[in-house]
Each structure stands twice: as structure tokens, then as C-alpha cells.
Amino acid sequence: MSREPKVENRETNAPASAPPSLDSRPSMLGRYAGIYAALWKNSVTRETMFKGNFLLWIVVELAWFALQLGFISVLYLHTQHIGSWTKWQVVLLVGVSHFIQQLFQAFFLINCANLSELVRTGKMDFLMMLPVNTRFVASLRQVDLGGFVNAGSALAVMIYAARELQLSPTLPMAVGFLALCFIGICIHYCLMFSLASVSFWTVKAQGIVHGYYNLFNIARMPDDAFPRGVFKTVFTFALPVLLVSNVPARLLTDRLTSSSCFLLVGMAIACAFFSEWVWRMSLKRYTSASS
């Protein structure tokens, strides 16, 4: 369990009774940056205590990623295109999806999955008493460092696929790609955190959270593979997992339309407002472990 680091900055020559000046008080951004740095330090310490588990999960994720790439290779032995997507475009898409998934896993997955345990064991009481935003510390209290290693492997696959496609992304395109990936990560976080907040009503909600995590497999498929209908509508607007990976991949392959980009941004804003509303309703539901 982490705690807020000491952020006071008192003048050594000032009288004990004199309040610190406004200039000596840390800014809100600097204060939360210091808190997050302490959370990172705790996560690094935790990982070094269980090195075997850390390495094992990296191997498992690499094996799973390799199986997905193998599936794509077998699939394209029987066809040349899936909709308008060629083999190496789909490989690039799988790399983008894995990159987004692993970064999301590094920052948010374990925290969303453990939210129900905080409610069930009463540890949420402690978090709510801290002089920081409760959602901030509940969402970011642990970091999965292995996710960054696996994101690196996804980046390597993306670079190789781009080379096979003879793509030469410009700096603005690379910046735009990272921005779209960031938006996609935010969408995944908002949706999974909303589902995790169900634990305030049901206590045990890990199954719901991990069920959504399994929907990442859909994000690895080209959007053209799904005909227009209920399925594609649901996973574009209700649970926009198809947008999260397909839009950044289309940017790299120079096939992105402005409507798809605006749709991704709009869904991110909608998911953010929905997630905050669910969180506030959940906190009103919470009666603490002592009640």
C-alpha cells in the first residue's frame, strides 16, 4: 500500500508560526507528479521482489503475441485480402493492437481488476481518507512494468511490417499515431474502470473486468472483416474496441478518414464523461467497510 509522499517545502529561516508563502507551495501538478513517482517506486520494489513472476509473464505474453502472428500467417495462406487489408497491413494492425493493450495493461489493468478487492476488504476507506483524488490513486496505485517490455516487442513488429509495406511515416504522422494510441488507451481505461465500479454494487466484479479484457481480441481484427450490422455497431459505438486499433493503423497506412478520427475522439469524450458519472454514483453507493 502506497502513501502520499511528504510535499511540504518550508523555509528554514522562517518562524515556526509563519505560514509558507504561496510561491513555496508546490503546484497541484507537481504534487501529483510526486505522488505518482512514489507509486512507481513502490511498483519497481514490488517487481524486484518477484523477479521470476515478472519474467514468466513476459514470456507468456510474447508467446501469445507470436501465436496471433502465426494465425495471421496461416489465414493469409488461403486469401490475399480481408476486405481492403493485405497481410502486412493486418500484421501492422495486430502490432498496434498489442502495443495499445500492453500500455493499457502497464498503467491501468491491475488497478481496475483490484478495485473490487479494495471495496470488499475495506481498503477503499483508507484511499478515501488520503488528501488526494480517490480515483487518481485507485487507478494508478500499481504499475505493471512487464507491459512496457511487451509494448516494445509490439513496436518492433510494427516497424518490421511498415518496412515490408514500404511505409515512411513522417514526424507529424508518428506524433498523430501516438496521440491516437493515447486516446485508445483512455477509452479502454474509461470502459474498464466503469465496469470495475460495478463492484460497489456486487463486490466481486473481476469476472466482468477480465471479460472486457478478452474483447481486446476483437480489436486485432480489421474492421472490414465485419459486415454492417448489430455486431459491428455495438463494437464501434457501445464498446468501441474496433476503433481503438483500426484508426491508428489506418493512419500509418495512409488510409485514415477524418470521420473515423473524429469518431474516435468523440467516443473518448463520451466514455470519459460516462466513466466519471458511474464513478460518482458508485461512491454514493459506498457505505465503507465498517457500516
Second form
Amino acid sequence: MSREPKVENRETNAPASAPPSLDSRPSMLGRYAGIYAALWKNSVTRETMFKGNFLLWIVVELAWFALQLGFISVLYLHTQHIGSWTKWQVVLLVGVSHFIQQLFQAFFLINCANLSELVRTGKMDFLMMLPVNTRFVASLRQVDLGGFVNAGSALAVMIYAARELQLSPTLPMAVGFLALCFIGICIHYCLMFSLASVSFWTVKAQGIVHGYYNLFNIARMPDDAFPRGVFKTVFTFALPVLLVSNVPARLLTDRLTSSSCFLLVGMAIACAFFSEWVWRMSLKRYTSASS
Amino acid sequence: MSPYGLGGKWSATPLSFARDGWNASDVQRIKLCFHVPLLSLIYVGFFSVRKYWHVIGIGVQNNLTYRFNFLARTVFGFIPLTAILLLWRNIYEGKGDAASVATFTLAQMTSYYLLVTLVDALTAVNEDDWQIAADIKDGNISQFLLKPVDYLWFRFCLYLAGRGTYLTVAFIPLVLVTIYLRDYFVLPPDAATFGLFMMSVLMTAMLQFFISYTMAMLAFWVMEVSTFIFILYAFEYIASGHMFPLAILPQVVQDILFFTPFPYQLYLPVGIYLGKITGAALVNGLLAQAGWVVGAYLLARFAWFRGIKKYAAAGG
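Can you now output the form predicted in complex with its partner chain? The one shown was the form predicted on its own.
Next comes the full complex, this chain leading.
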């Protein structure tokens, strides 16, 4: 089943790009957009095959999201604020975190998780043979459509919390917020992709997805809750998950300092370079399995 | 449901041999004869236990393959643990010295999460439910319908082996963290409390296993069981006290929760250890836990019994 989409990609894209000589191909961006559209089409087809399961996974995610919100409301039965964060600010933060996590899940999570399987079974060969960037197909092969529905539920919670806080974000603020979320998703992706690349060494790397879920847990915690120390330093400067949702949430609640904003952008760039470096190192280690 | 089906058949026969006119010693001798099947039953029973010991041995070996996975899991697991402990410390600091949240002091709260980690390492079902579901889907259970091995106890042995291995690997990091947090770690009030804690942990393990086993039985009816398992797990996660001690919930919610099996899957042993559950509540809690263990066991047996009727032995 997993081989079908690739074959189809080539068929849908080859007629558009192959007949003219190599030099007169449509622009690189257009070509990749076409390929990505084909990947989307495959994912939609795949999801429609198991409709009941698709709906049940949405229920699972909703249950876990409700659980996080329940935890916050129980905590605030016993305290007025955590650091400088009030109850509805934290609800907003949990919403932002879920929004970012679900979009990350929609685009990248399955693919990162499947990387070790591709290496173990040697199916990576097929991806490497395709006339496209291998990291591109490996990272974006499947789209998890449920993630978009769940991101919608996160958006609803964010809007509710914003009303409770009597926030009225302006258009530039909303655009800035979305841009920061985009950067956050990139950070999650780069970190997880680097971790998943470890599977080129250890082969069985299923613990990695589990490990990364622990980092999501930290992303939804208010940054002020942690005193200056090893923990905060590591999760700000080494694995910057503490920045990912705190910075956008602070933008919405009008408490963002420009330094933390620049830090987020800087860390995103650093993570991108790091993950590319790890990926290239890992590819060198690849020895095909089977056959 | 004895795997041999011998029990009922043999034990009924002796009475029919007692005839009129036989003297007492004859009857004694006849009875003696019937000790043979009884003894052989015990003998077979002994060996059946022995074969389950073999299963445990195999389970340990299989699990040792994943020792680094276990270690990574334990160490990764300390990240959210640290986060939540820091979060609570922040909340307690805002309240001033000698503060308590629903009778929990900061030290007790810290101990609570450490104990939850420990009990979780001792009792949490790792991948058993996925494996059982996969066995059913792939038709691997067919062999257990033919062999004199009871699938439930077979899986229980593998589960025990998994927990044993996990604990051996997780023990060192757990002890290190406890030593690091020694100022915040409280000991049980007395030895008896510790004994009751251990007893409750044992029942927790059984309850966890039987519930997971029952959930995995869903694989007889549906293709994909993971969604159902995850939904139940979400409820378990909050209602068993994994996220926070149930005592910080409003009283009404607590009362309702104690009618469900969830608090008995984690909160009860930890509450006993910390001396939060005492006296009549403790006795009632243990009785209820035992009740849930038996209930979950019967449900597991029932689900298997119904499932087998529907089973189509996929894959031959």
C-alpha cells in the first residue's frame, strides 16, 4: 500500500515535467507544489478508507485535550496564579500549544514516526530513487487530516479563553501570532526529525515518538513556573520547547518581549541547520536492508 | 475453565464405587486408589506451574532485548516529572511557608509523584494489550486453543516478566532521583502501612492487567483497537490519580470516582502509603479493589469466551 502513492506521484507529475528537456522544466517551486498536491490526494483517499477510525482518533485527541484543560482547572482551584499566569491565560496557552502540536501532527508526525520503519525494512531505497529531494518526501509523504479538525477544537478553546480575558487582537497581531505558530511548528519538526534520524543508527527507534510526547508536555507549561536553572536553560536553549507555545501565547496576551521573540526565531534557524546536519550524517550511514 | 478438563470428571467417580457390604478398610483402600488421580492432578498442576515459569523466563529474555528502550523511557519520563514537581513548587511558594493543598504538604506532594512513578513502573501495562490484539488479529491464538496453555495466564506471565525487567532497568534511575529529592521524600508511617501498600500494589497490577486484557479482546470484533485503548487510557490517566492526587478534587467528584475502577488502578496504594487513606476507608478501599480485580477477571474470561465463538482463525 505504501508503494502505490509513489508510483502515482511519478505518473501524475511526469507528463507535466518530463516531455520538455530538463532545462525547461516548470519552476522548482511549482514542481514541488504539484508533487505535494498528489501526496495530499493520496492521504485523503487513504483516510476515506477507514472513516470510523478517522472519527475515533479525533475523539481520542479531544479526550486528551479535555484532560489537559481539566488539569488546569483543578490546579486553579488551589491557586490564583502560576508565576505571572492567571487561569485563562494558561487555558489560552494550552490552546495555543494544542493548536501547534496538532498542526505539527497533521503535516509531520506520522512521517517522522515512520522513518525508522523505512530504514528497518529498507523501503528508504524507493524514496531515495525518486527524482525529488529525499528529505522532502520522507517528511511530507502522508498528511494526517484529523490534525486539522483537532487544531479547530484548539482554536475554539483559544477564542473562548481570549473572550474571558477580554482580548481583542488586531489583524497584525493575528498575523504575527500565526507566523510565530508557524515557527513553532518548524521547531517541533526539526527536533523530531533529528531524533527520528537516530533510527539510522539504532534501527529500532519507536521509543522516540514516546520520548517526544514528553516534550509536548513541557511545551504547554507556563514558562514562569520554572525557576532559573538547568531545566529552564535546557528547554529554552537546547531543546527550545518552552518557547514554542509560550511566545505566541504571550503575544496574544500582550506580554511579549522582543528579546524572547528574537530568541524563538534564532532557535528555529539553529534547529533547522542542526536537523539538516544530522540528516546528512544519517544518510551516509544508510545501508539498505532486505534484498 | 481448567485447561485439562480433568477436575470435574475424576472427582465425581469415587462415590459410585462405595457399595453395600464393603467394609470400612475397603472403602479406605478404594479411596486410596483415587488419590492417584488426585496426586497426578497435583503433579500436572505442578508442571503446569512450571511451564508458566518457563513463560516468565522467555518473557524476561524477550524484554531484555529492549533494555535500552526501557532505560530511555524511564529517563525521558523524568522530564515531565521534573516539570510537574517544579510547577507544584511554584504553586506552594505562592502560598507561603507551611502551606498545604488539600492536606498535602509540598513534601507529600513530591512523594506522591515519585510513588506514582514507582507504582506505574511496577504495574503499568507496557505493550501487552497491543500484542494480545495483534495475536488475535493475526490468528496467533489458534495454537493456544490446541495447546494445554491458558492464554490468559500465559499473557499474565509475560506481563509479570515485562514488569520485572522494566523495574530492574528503571530501578537505578528511580533510586537516584529519590536520593536527590530525599528532603522531600516521606516514608510510610509504619511497617503495617507498607505491607498494606504492597498488597494493594499487587492488586493494582492484577487489575491493570485484566482490564487491558479485556480491552484487547475487542480485537475479536473491531479491526483497530488502539483508539478504544487510548480513550480508556485518557480516563485512567486523570481518574486514577496519575496527573494529580484525587484528594485535590471537589468532594463530589471524588465520591463519584470511587465508584469506578480507576482510583483502584493507582491512587489507592499511593494514598495508603502516604497515610491519606486510613481506618475504615482503607479496609473498604482494599475490599473494593479486590472486588474490582475479581470483576475484571470475570469480564476478561467472559470476553474471551464470547470472542472465541466469533474467532475465524485468520492466517491459518
